[in-house]
Every structure is written in structure tokens, then in C-alpha cells.
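Presented as C-alpha cells, the chain that follows is alone, the form predicted on its own.
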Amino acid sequence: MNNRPYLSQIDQIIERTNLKSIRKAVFVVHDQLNLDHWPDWVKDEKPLLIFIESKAKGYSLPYHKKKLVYVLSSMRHFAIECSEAGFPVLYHSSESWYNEALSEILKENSDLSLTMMSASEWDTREQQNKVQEECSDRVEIIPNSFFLADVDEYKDKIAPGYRMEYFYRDMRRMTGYLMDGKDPEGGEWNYDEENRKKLPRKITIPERASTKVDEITAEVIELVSSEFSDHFGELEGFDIAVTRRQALYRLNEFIDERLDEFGPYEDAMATGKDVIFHSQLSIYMNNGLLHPKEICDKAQEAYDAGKARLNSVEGFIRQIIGWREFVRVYYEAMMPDVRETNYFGFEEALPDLYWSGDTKMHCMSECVRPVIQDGYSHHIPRLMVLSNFSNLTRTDPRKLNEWFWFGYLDAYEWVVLPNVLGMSTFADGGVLASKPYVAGGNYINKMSDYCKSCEYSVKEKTGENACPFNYLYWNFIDQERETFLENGRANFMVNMFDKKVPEEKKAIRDSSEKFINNLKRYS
């Protein structure tokens, strides 16, 4: 009888390794799957490769279960990838923690050395510091390697007014992409103005590929189902990369049928199309399956044999060595007090139509329903509705920071932390971000289809049949008046509530106040 459920596969495919002969160790993170980039000698001298699944990480938040399904089965693909390539192999199953499961293995075999790859989010990091202290003579933690930028160069930039538009220019030059000598390509560093475009009714969007569920993924499906099954969002309809080579389809996929349109439609919203044409990689760099060098690469290659447009590729490259990276050395720099950062003071729950999608809003229900469904919905959903959503109704970001977290394939804390508490909410008081992202009714309706199926009119600004985004818009500009009037770009904003008659004042106010009363909030 297996005495190890929901690791037959793994058992089946993988030796088992006498510790006691082994010397050397490299513990492999969840998300650091891929050996191109840890250094030559775990290559050429084919140390033991520990992987762990922790249960204690899977239970620490509700993840969303095809969350839990891709990150188990890339990393028991890529282990096994790796055993078939000479290396041994020691995949460990374990209710404790890292640090716990590594203690006692180091412990166990007295003559082993660890070395460890710094780990990407902080709790993780500190657990491997803790076995580090504790076999200090054994364990050795060497810098990660899955980033372009060098963080200890920057991170004491950032500050208020240090902005990614200043990181960015840095990283065009040091890197070279779509660069003209000292110049960049075409004369612009940004070519935002001509990315957003609101999806036309008749437009192709390619249907993309997908992967087959193998035995290794239907038993972490199996596993899933069972142990996590209370757990946030859809399980059914599995069909992400697993390894790096399905990864890399999907990256020359994009590249070829789908770079080109990126730009113009990048901040478009359409009822039914979640992706549209986004690359959707954030997925896998973001697990080391695909490294952000060879993505830009790419993209790099595309424009150069004229097959997508500068506007397209500078957008796309931008969200890679640019923002990503850029939210990385925030994450850095302002760790860990960062984590409890509230600028505006509020404290109420997550509605509780983050976890149902339950709600007349059609923008709502339409930006909430592919994350319940797939842990996925592009930056302007993410960004100018639903983080939107929460700002206007006074919700404790936090909350929504957590939510983004568990709830989004991608999303690991040291992207998803700098994204919300710093960009999307103002939680930290306008570190990362100039202005507070909010926005009414007309913005949405601008950039999607949304309100044409909605119970409520994006004309009508206050009232039971307005656009909520409308009036709480409005109030929130009035409630938060300082933090506008501080700000040279959006001080206007406060003059325009304050010229409104009184009448008009009065209806935000009621609609706004009734509307947040009336919300149901997740406890």
C-alpha cells in the first residue's frame, strides 16, 4: 500500500535515493523551476535536488485550487524532468513548513551541505535563514538569479517621486532592447497613447492553445479535490503549461499570433473575452518556467523582422523589465512593514462579491468571474475595476492585497504585494504610485462593452438606477480631498466636486453612503 497519497507518480518515475551516500544538496523553490538559471555547477556536478511540498504554504491561504494544481504539478514535472536528466531526486511531502522539512533532513544525514537559492517571497526566505542559522557550516544561500535587475542598486531609490518611468529608461539602456545607440527606437520611450483602444466589435482573436491533463496533473487534481476543496475558485477545466516546453509553445504562440495586436487593445475590456490578446506568461515567468530575458528576446526578434509593431512590443517589453522588475525592488525596499501599510485608514471586509461574483455591476461580475473561473483577468481589470471597487467602498486593502494573492495564478507576494498596496489602492501614501487609480462609471465605459448589459446606467450619475462607480467616485474625491489637493495631478478633481450645487453634493453623498451600508462584506 502507498504510504505517500497522491504521489504514485512521482513514486513510480523517480528512484529513491540513499541520503547517506549523497554529499550535496540543492534545495529547489517552487519557483525556481528551471536549471538554465542556477549556476554551472549544479549542471555539471548533478548535486541532489530536494523539492518540497509543504502543506502548511498550501493551507496558509485559501489558493485558488488551479493555483494549487499548476504549482504542484510544474514543480513535480520539473523534478521529474530532472531525474530523468541524472540527477537524484529527493521529493518530499510534508504537513510542516520548509524550514521544518529541511532541518530534518540536514539533520538526518550529518554529512550533507545545503545550498539554497534565495527565495522570491519573503516568508519563504526567512525560513531558509532559519536552517542557515541553524547548520550555519552546511547551508549556503546564493543570490537569485530569475531577475534582470540588480536590486541592491536600486533599492535605496525608492521613495516618493522616484518613479517606474525613471527605472525603465535605465533598464532600455542596460539592456539594449529597442534601443537606437543612446536613443530609443522611433524617438519615444512610451508609446502608451496609441494603446488604448477599446476592442472593436469585429475583430479575430486567435483561440489559443491548450494542455492536455497528463497522469501526473490528474493526481494533483485528485489531490486538490480532496485535501483543499473548500478552497477559493474552479477546479474544472484544467489546461495550463506544466512544463517548460508546453511554456515555451505558449511564449512562441504569442510571439507569432498575438504580439502584434497587444498594444492597441492591451487596456481593452469586452464581456466574455478575458484575455484577448495578452500573452498570459506572467504565469510562467513568474515560476521560473520561462525566464523574462528570453520573453523580451523574443519580443525583441518579432519587431526587428518587422512582424509586430513598436507600440505593441514597446508596451509589452515595458511590463517586463520595467514594471515587473521595477515592483520587485519596491518589494525589497520596503519589506516587511510594508505588509500592514494603510494610508487612508480603512477597515472594512472584502465584499463578498470577490468570492461569488454575485452582483447586479455587469463590469463586476464580468472582471470577477474569470478569477473564480481561472485565477486569471488582465492589468485594467485588476487595476481600474476591481481594485477600484475596493478603494471607492472604503475596503480595507489588505484584505483585497490577500485576495489578489490567493486568487490570481501569477500572483506571489512580491508582485502582487507592490501592485495593490502601492498601485492600485495608494495604501502607501503615494510611494510607488502619483495619484490615487480611481475612477467613474465613463472610464469603464470608455474602454469596454460593459455597461451596454447593465441593470444600472452609466448616465445616471447619482440614484437606485445610477452607476455606483458614478456617485462613489465622487464621494471618495470629496471624502479624500487632501490627499487630491496635495497631488498637482489631480487637485482639479476636488475643484470640479466643489463647483456641483448643493443638490447634487447631497445625492453623492446619500447614494454613496446607502450603497456602502448595504454591501454585503465577507466574513
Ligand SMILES: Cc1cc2nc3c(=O)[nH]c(=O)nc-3n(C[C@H](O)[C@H](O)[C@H](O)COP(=O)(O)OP(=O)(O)OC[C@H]3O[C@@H](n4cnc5c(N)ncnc54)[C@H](O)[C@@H]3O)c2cc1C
The other form holds:
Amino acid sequence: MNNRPYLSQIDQIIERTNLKSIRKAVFVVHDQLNLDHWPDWVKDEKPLLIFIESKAKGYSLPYHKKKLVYVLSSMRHFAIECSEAGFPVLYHSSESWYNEALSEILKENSDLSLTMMSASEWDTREQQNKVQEECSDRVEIIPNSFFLADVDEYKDKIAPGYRMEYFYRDMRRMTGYLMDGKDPEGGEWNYDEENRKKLPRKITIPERASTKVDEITAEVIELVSSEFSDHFGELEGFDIAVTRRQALYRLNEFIDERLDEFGPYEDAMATGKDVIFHSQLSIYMNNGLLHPKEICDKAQEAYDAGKARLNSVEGFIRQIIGWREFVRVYYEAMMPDVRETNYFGFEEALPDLYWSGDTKMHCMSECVRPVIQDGYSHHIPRLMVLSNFSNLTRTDPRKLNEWFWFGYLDAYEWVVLPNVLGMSTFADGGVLASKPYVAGGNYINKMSDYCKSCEYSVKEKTGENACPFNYLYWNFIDQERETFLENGRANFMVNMFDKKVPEEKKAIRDSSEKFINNLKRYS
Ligand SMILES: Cc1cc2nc3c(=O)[nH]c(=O)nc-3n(C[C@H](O)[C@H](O)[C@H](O)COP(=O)(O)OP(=O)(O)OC[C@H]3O[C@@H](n4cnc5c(N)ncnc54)[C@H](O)[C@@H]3O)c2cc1C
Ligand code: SF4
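Having looked at the form predicted on its own, could you now put up the form predicted together with this ligand?
Everything in the complex follows now, all chains and molecules, and the chain you saw is the first one.
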């Protein structure tokens, strides 16, 4: 049954395992790549480890080519490491989905019992459930231990009004990070006020060490370039850690060289500087190579040793034990109905420029470019530029969600969906965010150097040369006024629009209509 056309490297290293002599097996999903977070018996008893490369999954969206390389190469490296550590390994390449491949293995090996850790993505979990239904006496599903929060404790709280900040304080108390007895270190829970600085022109951003492409990764790059050539993104310059050892190196490098200055510039954007003092650790956390706890432990140690300032360490730890854990609880509480949520009822396809980066708007081309190149940008380009533009141009948020999902290397449905449909587009109608995140050109100008090199003028409010964000923003406030009027924190914006003179209101509407109608959409 093995269909393994592209695995010469892995075949050389993993010996073919005699399945007939094995009674216990564990299925390791591609985002669970660390045995330290599996139950102890797995390391002690060394059951058969099953890995599946599912082509059906690979083709289900036009995933970024580098993402496919990352997912496959890190799984292959991990499987090889396990084999070298004495585990029998079945590395299976399948045309179909995980459940079909697993059912076939179980059918062919009637003495085999199978343990699976509940997958973080809904569809994979549904497939695990199917396998369990078919062979209930031989299959067990254990809870996922790659996260920190107890989903069952918080799931029922997810509703409008329950904000991340409450959850975060609970998580601080539970983990003990940056606590001074019962109080937060320094007296405040949140130091964001100190974390909104524009990047000074003369600042040195430490270079990150690069990771050499080895034979295993080279083989995957070849596979992706021949099999997935029409997928999104560029393949050249793959430079991502693919083993735990390499990922740990990246973690230490971040803690030593960038954590201290992470906070002040975490919201800043600058032309050509895609990573400022950001960690770029989400990709390693999201496939299990690094655990959120070990990352936060290191950040706490750096603070205790006086190597990193409080506002940076607090901001960083909040992103992980706060936002990251919160969006996962939200996903568990809101799935599967949330997939179809579309509060504003926008139905336009995604603008073409999300695929090409081709636009006169410098901010948009600068924010799409690193996604095409490397499947990465930090939080603010994702939120305040790419999602903001999608909303202001009345684009279907589900299409945007799909783009983020296949375009970013750190995107898995449990994390991308809450961020896009909950946080950045308000598609869930305000369950996750307290108000829609929309902004005009002034915000982008304040947080970046983009406007200086743009063909549009951020100072002009309407007309051919005006920054499109300016009129699109007011047009959005006008058209979605009911939502803003109901919201105590945002109703002043409608009042500001209403105070504009009729000529200005007309110019805003005309410029917006023209811009939106002329926007090329992806079909
Ligand atoms: C529209 C949109 C889509 C996003 N999609 C994803 C996604 O698919 N995958 C993903 O991991 N993050 C996503 N995020 C959150 C955040 O942008 C990324 O986690 C972060 O930019 C990753 O880069 P970094 O590791 O350099 O982050 P840093 O700025 O160094 O932050 C540290 C860590 O905090 C965590 N984190 C911070 N904010 C969030 C958040 N809102 N949700 C979850 N984790 C968070 C990440 O694990 C990150 O590594 C999204 C945010 C927005 C606004
Ligand atoms: S002027 Fe407007 S479109 Fe141009 S970079 Fe600034 S915000 Fe973007």
C-alpha cells in the first residue's frame, strides 16, 4: 500500500519496519513534532510512529510553496530523528486524507492499536474521529498538550464582552509569569502605552543567523517545485529552521539579541524591514518544535537577569499566553459555524494585488511583498494594512481568511481564523474584538515610513491623488454606521462624519465608489 515516490532521503534512513511484529502505534500529526509533550509511555515503550504526508491536504488550498517545504521538511527531519532514537517509523505518503491512510493501516494490521493526540485543526480532528468510530476498540484519542490553557475551563466564556485582557490576567496568575505575589510585576498588567514607537531612522536591527538547506530539505524543495509549481509564493531563499535544535538556536538568538527592544517597536513598520525586533517564533510554536512554555520561561529568565526591560517582556509574554491561547479557546468555542460568519455581508472576491503585490499603494505593495517572498509579516501589517484594506474595499472576509491561511507559514486554521474573522475583519460581529479595526492613511503614516515613497498623497482626503485609505475609511464609517453607533467606543466616528460638509461627504462617496469599482478582483 505504500506509495512513496518522493522519499529517497527518508527511505535511506528509516528502515522499513516490520508491522506484523508491532502492537502499538502512535499517529503524529505534522504540527505535533516534539515527543516531550506526549505521554511518558511513548518515550519509554517506543511504539510505532506513523507520519502521513497527505497530498489531499497539500492540494486543499494553494499553500505557499515555502510553507509546504517547511511542513514536509520538518516532519521528515523529525521522523528521521525518532528513527535514529530507536523508534520504529512508518512514513507514509498518501494521495488521500489522513483517515483513509490510517484506516487502511489498521485494516491491514488487525493486531495494531493506535493512539492519536487530538489535532489542533478541526478537519484533521474530524478525520481522527472517523478512524475512532471505525475501530473504537483499537483507537484512543488523547488531549492535545501543545498549549497552556485548559479549553474546557474557558470555552463557555467566549461571548461578546469577554475580552482577552480578563483571560490574560487569569493566565498570568496561573503561570506565575511576571507576578509579584498576587500583583503584576511593576504594578500594571499591560505596558502597551510604552510600546507604540515609530522606528527611528538610525537604529541597528540585529541580523538573524541563517539556516543551511541540507539534503533532506533540498529534496523537498525539488518535490514542491515540480508538484506544486502553481501554488502561491516564492520558493527561492528558503531559510527556515526545520529541526528542534535549529529552532532552539533561533529562540536563544531572539532572547539574547532582540527581546529587550521588542516592545517599543512591535507595532512599527518600515520599508524593506520585514522583521524588526520580532521573534518569528510562531512557525516553530505552531508545529510543535518549540513549546509556548519554554519560550515564556526564557523570556522570564531574561527579565529576572536584567537582560530585557519589563514592557518588552510583558508585551511578548502577553502575545503568547494571552492572544495565542485566547484565539485557540475562541476557535474551540466557535467552530464550526464561525467558518461562515460574515457580519457585514461583504461578498466581493479578494483584490488581485494580494496575489501580485502590484499596486501604486506603497503600503500595500510593501506588506504583500514579504508574504509572497517568505510567508511572513508581523502583526501590524496583517491587521492595520492587509485586513484593513480588505474590509474597506468590502471584500468577503472568508476569502481574506483563506488567503492568510495559505499565504502565511504560521497559519493553521485554529490560529488564522480567529485572527481574521474575529479580530481583524469583525466578521463575527464583535465576539472577539470590541470594535472593527479600520483606519485611514494617518494611522499608517504614523506607524511607518511608507507614505513618503507613495504615489498617493496621505495629506489629500479625496480625489485621484488622495490616499485611498483616507476616503475608504470615512466611506466605511458612513456605510456601516449602525455598527459604530451601537458601539460606545466608536460612535464618535459617525458623529465626525456627519459633521462634514455635504460636498466633502459626496467626494468621499464618489472617490470610494470609483476606487472599489475599478479594483481588479481575483476570479
Ligand atoms: C489578520 C491576522 C492574521 C494572523 N494570522 C496568524 C496565523 O495564521 N498564525 C499565527 O501564529 N499568528 C497569526 N496572527 C498573529 C500574529 O500576527 C502572529 O502570531 C505574529 O505576527 C507572528 O510573528 P512573530 O512570531 O514574529 O510574532 P511576535 O511579534 O514575535 O509575537 C510573539 C508570539 O506571540 C504569538 N502571537 C502574537 N499575537 C498573536 C495572535 N493574535 N494570535 C496568535 N498568536 C499570537 C505568536 O505565537 C508570536 O510568535 C495573525 C494576526 C492577524 C492580525
Ligand atoms: S499614502 Fe496611503 S496608500 Fe500611500 S502608503 Fe500612505 S497610507 Fe498607503
